[in-house]
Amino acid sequence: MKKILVIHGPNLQLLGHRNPSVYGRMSLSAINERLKVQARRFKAALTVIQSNHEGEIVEAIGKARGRCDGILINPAAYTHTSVAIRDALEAVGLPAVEVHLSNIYARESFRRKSLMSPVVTGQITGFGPESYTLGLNALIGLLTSRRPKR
């Protein structure tokens, strides 16, 4: 059984009631079920957090190595300025899929530059909470066929 660390960044505990115009209606609760029998369909298992604390997905990825084979991640405003989850997703050395809502390029010019997308094996982005499955997706896909993680 594969075994996915699932992670969401800063704000998203608000999905369903912030900017549902950009971000949509769907709670971050009803993602992760979605998530879930998605996982269960691919015998695959998940562990899931949301954090709204830096150090807290550093901490998470870093664990990662030897428990989980692979990450599927949101970093949310992460993405444009975290350093540090950037390199704890290039130390720990797993495949992992970054995720977002919107299409982060179509947006202000501020949210168009992923500090993640170098060190992730790929990107989704713009799909609503489709984005989600299409990543938990790629992922598996990934884990099962054992491709390069980069």
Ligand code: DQA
Given for the second form:
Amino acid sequence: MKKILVIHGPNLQLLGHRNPSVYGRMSLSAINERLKVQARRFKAALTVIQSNHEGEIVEAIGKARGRCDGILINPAAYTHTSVAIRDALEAVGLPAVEVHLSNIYARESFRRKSLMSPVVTGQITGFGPESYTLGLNALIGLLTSRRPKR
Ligand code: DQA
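In place of the form predicted on its own, output the structure of the form predicted in complex with this ligand.
Let's see the whole complex now, leading with the same chain.
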């Protein structure tokens, strides 16, 4: 069974209330429920965390080594600022998919750069809660295929 760590970054606990015109009305717990149903279909096991603290996210990524097969991450605002999370993803060396609800390239200029994108396997941005579904699908496909993982 493939083990996947799902990481939601800062302020994503507010999904459902937070800027619904940008992020939609689905709550984080509803997104997580959907991901769990999807994972069950593929016989994958999910560990899900949400944190507003950079160091906690760095530690979770570091601890995934030897315990998880892949990472699905929405680093939220840290996408654009965190060298520490970027380095953790690079160091752990696991296949990782970066997801964003909004299309970060169609928004303010400070959001148009992801420090994560060079060190993840791929990025999905702009499909609302569907970004997570697509991301999990991509990650499971990657983990179960024979092609090189990174
Ligand atoms: C986000 C985009 C980020 O720019 C923002 O800071 C977030 C959410 C998204 O999912 O669209 O918190 O990662």
